[in-house]
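The chain below stands alone, shown as structure tokens; this is the form predicted on its own.
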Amino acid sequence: MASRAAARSFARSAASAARAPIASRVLAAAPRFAARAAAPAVFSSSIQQSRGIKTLNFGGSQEKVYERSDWPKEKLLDYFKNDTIAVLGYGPQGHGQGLNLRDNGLNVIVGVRKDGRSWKKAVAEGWVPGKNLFSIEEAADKGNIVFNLLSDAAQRDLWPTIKPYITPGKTLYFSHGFAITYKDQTHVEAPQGVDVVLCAPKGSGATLRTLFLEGKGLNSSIAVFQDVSGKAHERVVGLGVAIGSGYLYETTFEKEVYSDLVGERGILMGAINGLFRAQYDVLRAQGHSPSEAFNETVEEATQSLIPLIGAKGMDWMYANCSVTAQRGALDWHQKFYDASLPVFKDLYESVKNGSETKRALDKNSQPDYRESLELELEEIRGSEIWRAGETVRSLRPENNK
């Protein structure tokens, strides 16, 4: 019900905006934004732009943001014309970033275990053995910019193999602060004489690739851990644009991995899965059908409310749902906050003290990890909530052809 009211409000605003003059569209669609225009600077977007660099006000904090307009394709090709970018690993990030770099015209090669699953996938996608597809050692040797996009466990296990090829003058690039931040566990030390940088897309490699092909861009975080050349920051901004990023935000290796690990285990996947299960189980225990429980728990959230929150904000969502939903959500959100805050504090501390990473590395390094993972996924796949969801998804108009 809440989503239907909000969707109708959104549609009315959009239709009205299409008819209204540009100068009046924002005020016509959402009068409360007029008050924000007169509010203190904390609500404004104070912009100081120099080509593609902006200083923006994020809730009262000034941050630099870098955008692709400062790095058109011609500049990328000229800046990296003498470079060979070696992408080690062809998993989610290696796949997406490697293809985007190649499509941007840069000199990129891929390094994976010869004749393995990733090697065969790379060949199927146009990488040619001996030309731009090599073993990990060969690629690391040939590249002067080395993208270490292996899995976290593989970065630890293969670092002794890769390290001899990361020689002075090269750039070592990561998309996760994991290996460097938890060096006591991974033993990945930043080599002397080498720039060490990070560009972490805020999403999967598949999303990065899809948005790139659509002419869009995924936001990414950038960081410099070691700047020997004096150009590490400039180089990582260029590389961030070259892999398909839309905007680039500054961070550190440590902050990137802390926020990333907390996010994955929290809102992005772990917490959402737990909340879905809890609400679904309560509804089922009270006699609601699987379809009704799934629709009210997952379908309405993912197909209606969350996209609207992403597009318009939580305040807009509250203002444009039914008064019953509005009142209930406002009254209950604090209870959920109070219940979950201690869990998030524990989660952050486990990430910060390294116990979370130790557990992940130990588990992921076990020889039967893929088999045990499949058992865990099968348990989720076979649960009633997601079996019901499979049927609900099949009924969506776009899937019912």
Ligand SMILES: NC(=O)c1ccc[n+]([C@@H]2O[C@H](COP(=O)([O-])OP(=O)(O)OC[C@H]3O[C@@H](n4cnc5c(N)ncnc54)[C@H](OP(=O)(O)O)[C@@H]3O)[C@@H](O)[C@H]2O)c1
The other form holds:
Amino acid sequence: MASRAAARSFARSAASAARAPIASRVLAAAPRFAARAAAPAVFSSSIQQSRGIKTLNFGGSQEKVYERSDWPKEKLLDYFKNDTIAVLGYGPQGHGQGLNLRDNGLNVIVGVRKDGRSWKKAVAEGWVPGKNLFSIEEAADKGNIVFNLLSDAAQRDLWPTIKPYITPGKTLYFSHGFAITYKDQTHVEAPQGVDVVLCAPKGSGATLRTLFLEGKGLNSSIAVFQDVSGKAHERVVGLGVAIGSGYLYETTFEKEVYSDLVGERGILMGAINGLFRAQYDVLRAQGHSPSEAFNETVEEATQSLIPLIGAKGMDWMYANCSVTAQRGALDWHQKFYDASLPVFKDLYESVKNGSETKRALDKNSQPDYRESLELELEEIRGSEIWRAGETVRSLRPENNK
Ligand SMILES: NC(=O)c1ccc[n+]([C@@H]2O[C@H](COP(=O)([O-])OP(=O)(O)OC[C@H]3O[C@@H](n4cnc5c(N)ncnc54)[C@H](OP(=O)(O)O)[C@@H]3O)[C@@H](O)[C@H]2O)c1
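The form predicted in complex with this ligand is what I want next, because the block you gave corresponds to the form predicted on its own; please supply it.
Now the full complex is given, and it begins with the chain already shown.
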């Protein structure tokens, strides 16, 4: 039954992929997939269930994962009934986490600078000044669980303002290991007598909110830096569920920030942009038109192949492309690995030794930091590859009414 359903769902996705012109190299392989799906799920035999905690086999390593089934809404309401959660900052995370906490029925207030962009956004989203919307200082004072969701640069700049309110018995919560790990640069030290925890959603606050409203959850990492109450771990699991996480993975503050900074500078944003540009420029230099260079570099990747990697893995995507494509990819992936490995090693070192932090703090605390980021984004926006992309996107069936 499950295998038939999986085969049907595969056939549907393969059929819709086949309808897209650029997906023509992806072959239908339902029978092969059905045979695989009939086998037990990779990790099912290794699950050791203990209430909401699972130990799962991740490619050969056993790791603990916490799930929300252990924290139904009634338990959340009871567990946090005497707590006031102060969310400092109303950027993407303050918005997503704050609204999800509020909709879960917890006692939550927001603290942002008065009449700034975030204040106006919070008012527009139903937070009421004097009732559950305050200045940063007032909110930090009123809350006994304080979410520091200011920008990473503001966490450094405002720490002297916030610190006096983080008194013994409170819980200090972050969504990034940044401020604490790089304390030599941020001067954010874990205050005495305070639990210091982290829950970092692996995605934007907007995604956290959307998935919550759909009844789903975004996965998050959790960590405990300082456990004074003896309950810090239990508390952060509960908070992770309350903000709308699905599964919670264990990490440390240091590992979270190192992997996060490497990821966004690497594959997630920096490396992908560099690779796209390099291939596009070679194709253009060899006389290919902008549309052809864009289609073969970005459009096919984002619209056809990367979604398949996400859904079923790299091996599956390869196996369902033509043998010509497979031969080429299998021959060339090692060359790209060899070329990029030293760059990733440099990047990790630059993160670990604090250079990336120094640069982010220096640049993002300039009074005109948003304007200068905008100028650099404008350069990308105005470049030929992304202008070509605008036209290609307009020709997608859904945009070409
Ligand atoms: N965005 C993500 O995808 C993501 C994912 C996981 C974790 N995180 C982490 O979550 C935390 C919050 O990130 P975010 O993206 O939500 O935040 P953000 O957009 O970088 O900034 C959030 C808030 O910082 C305030 N702020 C900035 N400078 C200030 C200053 N000088 N004084 C007072 N307030 C100031 C802003 O208020 P104004 O509007 O008044 O300027 C805004 O409310 C960070 O630690 C981040 O690393 C982010």
